[in-house]
Structures are given as structure tokens and as C-alpha cells.
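In C-alpha cells, the next block holds one chain alone, the form predicted alone.
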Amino acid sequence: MRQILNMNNYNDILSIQNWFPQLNDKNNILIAGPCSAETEEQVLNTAIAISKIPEAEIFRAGIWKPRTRPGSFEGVGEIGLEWLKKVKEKTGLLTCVEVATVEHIKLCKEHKDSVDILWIGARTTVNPFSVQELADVLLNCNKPIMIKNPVNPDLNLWIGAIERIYKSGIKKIAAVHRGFSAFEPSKLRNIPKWEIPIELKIQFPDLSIINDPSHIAGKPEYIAEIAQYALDLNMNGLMIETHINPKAALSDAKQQITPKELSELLKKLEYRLPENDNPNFNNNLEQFRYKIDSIDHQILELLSYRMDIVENIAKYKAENNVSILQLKRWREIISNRLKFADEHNLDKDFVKTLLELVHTESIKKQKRIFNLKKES
């Protein structure tokens, strides 16, 4: 269910294009760099190669890595901040790093010339207590904060993390969509569930949303597909894990690409305009939208009429002591409607989901009628 917010309280969030002068003319922000900073040589060589890509403005590298099991590479720690400072000096790129504890933020403040942007990872966003601890120490911090979605698909957890950081006096905030963990089998590492970042954008119109296709894809061959989808949805940029030698990476080796591969990938992407000022285009678009509006109203009128019939059916069942769920009838509906959908070039999964929503609402309405009959 959508959480209702007072938009006037959040309309002073600054888009990522307003964080630094060098980002002002960027319609789509590119953040690139290795999953982990491993050695000074690896960091600098990767950064120098990325800096030669015209679209690149921000270099990312994890120096503290939250790992699922102990014994895995957990990052180089504070020394990595010195490497990031050298990246800035040698390439002119902005730098960003993940912070997960109060100590991480304190070290970033001490090394204020090393890091331009901080991000809060998915494993931290899932815990409001952790986010609040970070928000308290970030109070009135002048560094921008990016907030990744929680590992599970919970929009309110994501919103809660954004609000906690906002209430600490920070207006330079962006969200990072990196997909969600799921138990069902998938070719992707994380399921994107695009409806969640879309809903976030609806609730926070001024909030920049960066897509992380690397964590969604899990494999290089799917990164371009995910990145293009994000651009088609008018997201504000991409965060792509890029390593000078991915095969030797100490973390997430399977999803990282080389700077050369990144450059080639970017050439294949099509960048969309958020809007078009051409009068002819807008006039034609409005005609299409008028038709959509008319059809939507007809759909809603028919749904209302359908629910009236459901109410009559419920009363008839209650009077004759017949159960609400008629499994044979429900199977017939699914079978017939999906056949009809196929004949009219409609996606069967979409139609099945729609029918299930209508059926659920029908059962709720019938249950209310049964309860009224019982009370009387």
C-alpha cells in the first residue's frame, strides 16, 4: 500500500546534477569503478582507464565490504581512502564509497579530501536502527548521500532510510536501484521489480534515482539490457561495476566488466529525452492519451458493474447456503480468459495477474455479504 507523504516536505531535495559543477550539464550520470578497492595499483589503473571515457564523472570503490560469511575479502579499510585521494588527483574524477558504520563515516570525515559522495548499501538500508545511527553522525554533513534499496522488496524501508537521512539536514540525496533478492529461480542475480523505483519516483519527484545494472544482472551479458531498460524509464544515471581485470577481482568477479567493455557498452545505449518541446509531437501524444483516458474510464465502469453482479451472486449464494469459492468455475474463467488473451495478443502472465486481483476483490466483497447475512 502506498505511503502518503506531504510532498512539500521533500521538494528541496537536490537532484544529482546539482551536487557538483561538473555534473550540471549531465542528463545521465555515470558512476563506474570496481566492487572493491584491492590494491593501489588496481584502483589507480582502473580509475585512469575510466577517466578516458567521456561519460564518466564519478569513480566508485568499496573499501569496507559487508560479506555474508566470515573469511571472505572484507575490504582494505582506511588505506583505501588514501588511494581514492590519489584517484582524484590523477584523474579529476569525483569519488564515492559505501559506509555501513559510524566509524566508516568518521574516517571519511577525517579524510575529507578523499571522498566526495557516500552511499549506504542494501544490507544497511534494511535495518532502520543502523540507518538512524548513520543519520545521527551525518547530521548536517555537506557530502551527498546515495541510498541503495534494501535487499528485500520493501518500498517503505527504502523510503524510511531516505527520510532518516533527509531529517539529518541533508538535501543532496539520491536513491540507487540495485534490485531485490528473491527465492524464485531467475537468470538475473537480483530481480529488478521496476514498479518499486517507479513508485519511489512518484512519491519523490525531485529525487534522483540511479540504476545499478551490475547487481541486477549478476553477469556481464545482461548489463546492457538492464541499463537500457533503466534509461527507457528515465532514471537519472547508471552505476556499473568496472575492474581493470575482472577475472582477478576479490569480490563480485562474475558481474564486473573492463573499462574497455564499459566504453563499448555505453556506445550501444540509447539515451531518451525526459520530454519533447515539439508542439506537433505533444499534440499527437495528447490524442493518444485522450484515448487511453477514455478506455480507462470504460474499464473502471465495467469493473464497477462486474462488482455489482458479484454482490448479487453473493446474496444468492448466501440465501442458498453455497460456499463463496467455486473452484471449478474459477478454473474455467482462467482457462477461457487466457485463451481469449492469447487470441488478442495479450501477455498471459499479465492477464492472469489481473484476473487474480479481480477475483481476490470479488471474494472480499462476497465475504462481506456473507457476514452481513450472518449478523442479520
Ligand code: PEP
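Superpose the two forms; the largest set of C-alphas matching within 1.5 Å is the rigid core. Given the structure is predicted, the values throughout are model-derived calculations rather than measurements. Positions refer to the first chain, counted from 1. What changes on going to the form predicted together with ligand PEP:
Both A32 and D113 are counted in one common rigid part of the motion between these two forms, based on the superposition that better accommodates each C-alpha.
The rotation of the smaller rigid part against the larger one between these two forms comes to 9 degrees.
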Contents of the next structure:
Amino acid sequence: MRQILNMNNYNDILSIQNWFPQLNDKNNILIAGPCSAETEEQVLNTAIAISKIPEAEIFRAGIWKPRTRPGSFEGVGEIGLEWLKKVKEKTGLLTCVEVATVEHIKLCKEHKDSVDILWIGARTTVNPFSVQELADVLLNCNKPIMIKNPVNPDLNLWIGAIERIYKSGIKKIAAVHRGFSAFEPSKLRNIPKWEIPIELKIQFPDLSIINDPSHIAGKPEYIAEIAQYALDLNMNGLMIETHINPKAALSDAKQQITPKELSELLKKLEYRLPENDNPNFNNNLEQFRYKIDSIDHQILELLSYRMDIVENIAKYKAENNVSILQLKRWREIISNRLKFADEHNLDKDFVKTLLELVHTESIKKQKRIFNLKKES
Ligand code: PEP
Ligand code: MN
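Having seen the form predicted alone, could you give me the form predicted together with ligand PEP?
What follows is the entire complex, opening with the chain shown before.
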């Protein structure tokens, strides 16, 4: 049944390397450019400096800027498309721009030699009405599209946007991970919540995911660490905000870096291989994996054994008319297991979550048995 419902596994989504011939042999795609296009000179000077970095293939610049609060710089608009055309002519870089309305897409289509790739920003992905409107006009625009995660940590909203675009017939789709906003103070501007892009990759193995460390970091000093983490997770590329003079930037001035800083940052990053064909390495990896498989089976066998005991306890409690939840016992379990976890170099939060999960399942099981007893 699940198979039938799940007929479309999206395996015809084209990875970003297959969008343009110049990206074919790139393991990691680098997208760089300013948060916003401000003047022709700023755009061209930034692009020329970026084009000298061998890894750089795609130039980004926002020309319609959806700012969180009104009154800040909202982008130069259509004129920016003329500047992007000059970037292409002068540097050979591919270009990409954010679109948020049907009108934006129409203008990108009219200026067909200005923009190669479009992206949907975090504040648009969040709204299925807006995404659907864009999806309805994107197909005849014939440009690849990147979809940033929504501002809130909701994987389904992100997937929903990807599905809407896919359903309109577009196969050149990638996701951009730019982190999630939170009200609580945090050292980062947006919390990465890496588990969300990881889950996205599990559900859409053929979808390229680009990491945007600039919007996660909010400050230049954290960009390298986040970018490295993304590469370690085998993400397919980076989008890094780069400005010829960050201090004077009209948007996101605090997080942009210069092309020179970008070039230095790239030198420090270590690129990981998704796989390695060295037989020795694979042999060793396989040995580790055998151990993990064996341990997982033992964990599951023990869990099953534990649940059998839970069943016996439930029957015993029901016969003696004792309630399921015994708070005192639960508190003892938590404190004693967390002490044990600590002594065994296990993260306490992780162990607590695991125990709570097991406890919830035990209670569910006990309830079932209590109900059966009641019916009999
Ligand atoms: C941007 O890329 O400059 C931007 C506005 O990003 P986001 O949609 O991720 O906030
Ligand atoms: Mn920005």
C-alpha cells in the first residue's frame, strides 16, 4: 500500500552538477556574491573578484529584498537584471537571483540572458499559497530553481514547497539550507538544526542540498566552521555572501566577507569524498559496519526482552489493581540511568530522550494489557 502511495520517489530530480556543462565535474558547487545588488559598480567589482577564485561558478545577488521589517533597503529591482547580464558577459559566471512573486519571474523571463538560476527565499517557502503561485508560472520560465528552507524548522513545509515545484514539471531543483530562526538568543543568527537537511536528503536522495553558512552564522567568524560541517555531511555546495566592501553593504553587512576572505576560507576547508574506492579503506569500513550491525541487533533484542518483561509487569499490576504509572520508580530510573550514562561517556540529554521514548512505549503497552483485562 505504502509503495503505491509513494509511487513517485522523485528520482528524476536532476542534481545541480547536471544543470549546466560547466558544473559537470564539480563535486562541490560554490555560489558567491553579495546579499544585494546595490550599484552596477559594486556588482561588477564583486563579480570580477569572485570569478578569479577557481572554485566559484555561480554569482548570487538579490535584487528584490524581502526584509523582515519595512524601512530597510528593499533592493534595486529590474535594473539589477541588466547588471547581472554584464556579470555573465564579463566573467562567464552563471547567475542566480531570488524571486518572490509572479512579477519577478516574468521579469527574469523577459531578461532571459541575465539570470540562469532562480531561488525561492526562506520567507516565501513558508507560504504554500505563494509557492503555488510561483510553481504555476515557473515551468514556462525554463530555469532551474533552488528552494531555501522555511524560516521555521518545519521539514514538511520545505518538502511541500519542493513538491509543488516538482509537480509543475520542473526537474532541475535543489534545496538551500540557511538555518531556522528562534526567539531565544543564540550565538548564530539562525539555528542550523542539521537533522532537518539530513532527513530531507534521506527522503530525496537525488536532490542537491546547498548550505548557506552566511545566513546561519550572521557573522564572518562562524562561516568556516559551519561550511566545514556541511561538507562533512556531504552537502553538495555552499552559498556564501561576498561583497567587495562588506562594511558599506546595504543589507546583511554584518555577515558578508570580501572575495579575498572567501578565497582564504576556501583554502582552509577540507573536502570530503562521498565514497572512496581504496579496497583497504572499504574493507576496514565494512568491519566497523559489521560491529555496528551486530550491536544494533543486540540493542533491539534487549529492547524486545525488556518489553516482554513490561508485559509481565502489566499483567501483574492489573491483577493486583495497581496503577500503570509509578512516578517514584520513574524518577529513580532517570536519575540512576543518567548517572550511568555519564560514567559511560554518553550524552545525558541523548540518554534521557531515549529513556523517555522507551517509557512512553512501555506505558502504551501496559495500557493495552489493562484494557484487555478490563474487557475479559
Ligand atoms: C538572502 O539570501 O539574502 C536572503 C534574503 O536569504 P533568506 O531567504 O535565507 O533569508
Ligand atoms: Mn542576505
